[in-house]
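Listed next as structure tokens is one chain, alone, in the form predicted alone.
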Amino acid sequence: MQTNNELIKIFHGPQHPGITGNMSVELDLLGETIKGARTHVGYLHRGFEKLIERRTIIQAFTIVCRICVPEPDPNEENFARAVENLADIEISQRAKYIRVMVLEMARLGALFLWMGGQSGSIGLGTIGQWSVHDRDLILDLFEELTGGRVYHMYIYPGGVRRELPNGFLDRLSQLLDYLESRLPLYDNVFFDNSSFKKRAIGIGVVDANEALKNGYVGQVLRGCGIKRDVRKDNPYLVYDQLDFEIPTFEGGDVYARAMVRRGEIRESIKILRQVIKQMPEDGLIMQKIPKHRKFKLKKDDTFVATESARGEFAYYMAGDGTEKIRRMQVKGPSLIHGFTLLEKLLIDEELSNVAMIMNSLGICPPEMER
């Protein structure tokens, strides 16, 4: 039996519906109030960076998508673009548009998956049923395009590895119309829900100055009213040819981060419609690349970044003139959000808010065990 001043230690995860993957948070509780929090990873033991450094370029390609399962495609794009930089490969405009299409489809899928997790953290099970169903419709198109629903291995050094199926853009356009028609329902049941507002407003507050100082990214930063996005700040592919806004919200809390994501769903739909309209009909989807053992990277290094559904996601890659990557390093939002920020935000919060705060930060554990 707990006395007034006695702390009880419990583990939130790794087998827990409120955890965001293979991780655990060790909590020190005084009653229902958290007095200490320590993030534990180590339930995957992947070591992606070293696995990549011990394989050829082509072999390493199959590893990168595992770094974040809910949204693997930014990994593929970062890897492909880094290799292209070190191998002096320039891809066509058509391939760039296809890559943007894939990245924005992946962003929508990740945001709908987040919606199910965030709503489930406060007991709104209906939204989880809806959002996972709607995400499955996106995965149907991914399966048609790439042959895979989760791991796509489609964005490849030199371009993309398969042409669009006949009528694919029309089916994508129809899906966008459907998803947009669903947004008022999500607003009524989730985003504008008084229960969610009562639970989320003022919880897990991040200070804007602290966010900048500590290098927080994505919705954590934009939820503090700070407009930062790699697609605008350092454009890649054809994002500089597309018209879209960077949603922000004031407050820095769980609700602000949710409203930023709500705006990002709208903007991704907007981007995809422009891609459908502007995509060139002609152009190689894949440039000619060297054979497996002859694919060598020059002695140089490069740093590339994408804006994933969770924030800035970057790769550092160095070559040494061989068919292997000399040095590989992944920089993602999960490490800083899952350790420094999560452990700080949980102090003096109630136990019932752990899952809600964690889901709001966009933590992907494999990215920490890279």
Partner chain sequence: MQEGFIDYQKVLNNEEHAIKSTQSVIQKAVDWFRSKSMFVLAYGTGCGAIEMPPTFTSRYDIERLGVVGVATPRQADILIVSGYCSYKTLKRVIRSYEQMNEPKFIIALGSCTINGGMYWDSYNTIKRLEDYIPVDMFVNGCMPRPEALIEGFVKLQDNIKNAKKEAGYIKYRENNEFYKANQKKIFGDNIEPSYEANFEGMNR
Contents of the next structure:
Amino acid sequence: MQTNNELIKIFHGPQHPGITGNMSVELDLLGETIKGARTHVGYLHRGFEKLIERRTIIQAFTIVCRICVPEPDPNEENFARAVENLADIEISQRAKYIRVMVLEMARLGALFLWMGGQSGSIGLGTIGQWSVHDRDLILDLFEELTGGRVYHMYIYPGGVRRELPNGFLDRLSQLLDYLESRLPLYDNVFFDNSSFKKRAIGIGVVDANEALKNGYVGQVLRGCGIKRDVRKDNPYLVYDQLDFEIPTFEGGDVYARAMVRRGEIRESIKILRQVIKQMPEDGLIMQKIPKHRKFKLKKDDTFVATESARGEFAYYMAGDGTEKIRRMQVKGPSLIHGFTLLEKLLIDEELSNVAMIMNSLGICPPEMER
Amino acid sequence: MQEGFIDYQKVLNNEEHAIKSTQSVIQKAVDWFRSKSMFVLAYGTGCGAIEMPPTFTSRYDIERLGVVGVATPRQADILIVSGYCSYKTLKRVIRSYEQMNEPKFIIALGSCTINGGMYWDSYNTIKRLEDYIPVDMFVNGCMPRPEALIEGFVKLQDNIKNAKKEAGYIKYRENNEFYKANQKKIFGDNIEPSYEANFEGMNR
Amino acid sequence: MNTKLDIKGTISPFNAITKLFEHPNTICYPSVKKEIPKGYRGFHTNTLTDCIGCANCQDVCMNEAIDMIPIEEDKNPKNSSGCIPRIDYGRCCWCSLCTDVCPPSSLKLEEDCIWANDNSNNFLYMPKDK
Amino acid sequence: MIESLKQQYNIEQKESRLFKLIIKKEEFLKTLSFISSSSNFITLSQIACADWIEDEIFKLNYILTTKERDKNLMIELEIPREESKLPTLLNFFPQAEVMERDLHEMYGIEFIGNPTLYDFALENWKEIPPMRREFDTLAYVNEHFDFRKGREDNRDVKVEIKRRRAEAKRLKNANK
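Could you output the structure for the form predicted together with the partner chain, given that the previous block was the form predicted alone?
Next comes the full complex, this chain leading.
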């Protein structure tokens, strides 16, 4: 087939084991080398923003967590905070701590799932078997706390929906001990693995000079050695009272992003330990909010952002004085990564590296098209 | 007052649903073997794809039951439609399904495939998957737990082993006009995604 | 691309072999069932002696998953409409808003949640009386 | 940094780290290029659009973020709903491409100069752009899809209560 240096066009996805979700990348290939790439999304478009306009605030609350499947909690937090901004609700200190705990647990879960995906993309299947199991242990705690396994629907405008079960913090602390004891194993088998290093170093290098201007977020920035994190730069909840570091790594390649995430797992465990220690004993978990169909937002708009496991998750929300939200626009972390950055990074890479690069950028299609 | 799943109890009382055991010994053996080796197409179509890794890895390890993931439709027996289908996905699902070799089965996860689910008023998702492709097993949940997914597999194996129900692929073959007409109703005439080979012809 | 031999990185992955002799952590589902914690959002239950037929649950449900259907025998004399909720599990998303707004707290969710069926018409659910 | 901008523009502080500037459509390109080049707000983080159908306008919010990612500035402008046109920001921010493409599909806003305004999430969409408020998604769904049968015995509770009250009254009167 390959004659006269003609380009061959193939679709990488949507039905492909090496794609991060239901999306596709259209590639122009010269031999094994990629000469052009275009991202196609829309396979998961559900019209969330339209549906939210039709629903009252309390009804819309259940739908926002579906925007990002691997870690729904930053969405709930964003939605709740935007509504609280517009309705002037101040939540209690205890609710804030519980929210931080849920967000960090969700971050840990997402990072463990990422580890499975990243190692699977280069053929290291064993790590996925372990890390998905470890994530499941976190989900078990979520089941106990929120009553849901993946979609928790727990962070609610005005606080959180349920009180902590008896002995929950002890069990969380035990789980953290277990997860911490597993980390050297992951280091040995995955992060120090010479085959991973050989594959990952120097692949998918992001230009650090234009990273800030082009609006990259999360591990892509931190993998270039730029220390940016919404939790530190624009603190929400009680993150300004907690002691943690933002891990960074030089290089901007797949390996750097992996090492940043490795550091983040440790920092998340550290934050959770502090939350367990500092959790206020009493306090209202739920402020009194108006009933369904009487909960109205003033005519105003706001912009909130939360650090998810893949970067900044931002919502724009406008109320119009009725019980329905006029507009809620979502900007997920992978919108820019999936289009502008991915299309640029894939040029002159090999076909076999596509899955690895996509995984390390943390591209998640449901939040790109909503 | 009836409790639980209402229509199911009607079906249980119905005489016609009794197991047909008119098949030959060889056919029975073939069905038994068939139920013990299920190759699942790795196509995560919707939300439910997030529960696939726990199901297929060490925690729930569905490989115990002979269920293995494969990469291409040509080797697969089972297609898991894991949740809502947008127009664009449904086209690819139909194409993948038509590429699979018989015998082939579909497992549909979650409320969205049954009656629209959360997205019942969304302009871009289909409401009843059954109208467009034949589904062999529906699993309850939003999304289903891995246990529920395994339950779906176990029940499907049981159906295959005991020839309890007409398989979906036979329905698709015999009532092809019905399915094609429904597909045409929402897609218009260009049902298949058009993969044009020329570079200038593309949008960009 | 560094061509230097990475001895530590070559040997350390073999640590995985130590896991070969450990007890597997698999939950063999159909035979062994994992205990689902209390408070899990599964199927609905409805205490008929408490249900007042107010349709608050129907009003709050954004999926229109709840039908109010007439009850055959009155178990609660205070049931003003004579109707009780029935859930369509082809719509429900288990958000438990309906149980939050229930004035007498008769509608609840139980831990049981597993159901698979080959007929898609079998997903209308009448909550169990508890 | 924000102080020097405040001298030049009428910037309102919404929250401790969120600012808002309302501009006219005509000075859009000038303002954005000035702020992004001469101040600390170098990144375009989101283009948010809201449809105010009662005023016949779209309100667009260009949300700029500082280099330190600690402050956000919302630059709001109004454009008419009919013939909604704006110059593209592709020359200043490469990420504007995909955001404008999204808004073009969802609202039908024309971004002059953006070469990639083709299908984003929808395929072969022939109706009016779905995020415009006059597009009724429920009517569209009822036209294109059927829902599952078996739920017709649903009763309206208010009607039922009225009926039962009337019946009870009738019985009471009959007993008298």
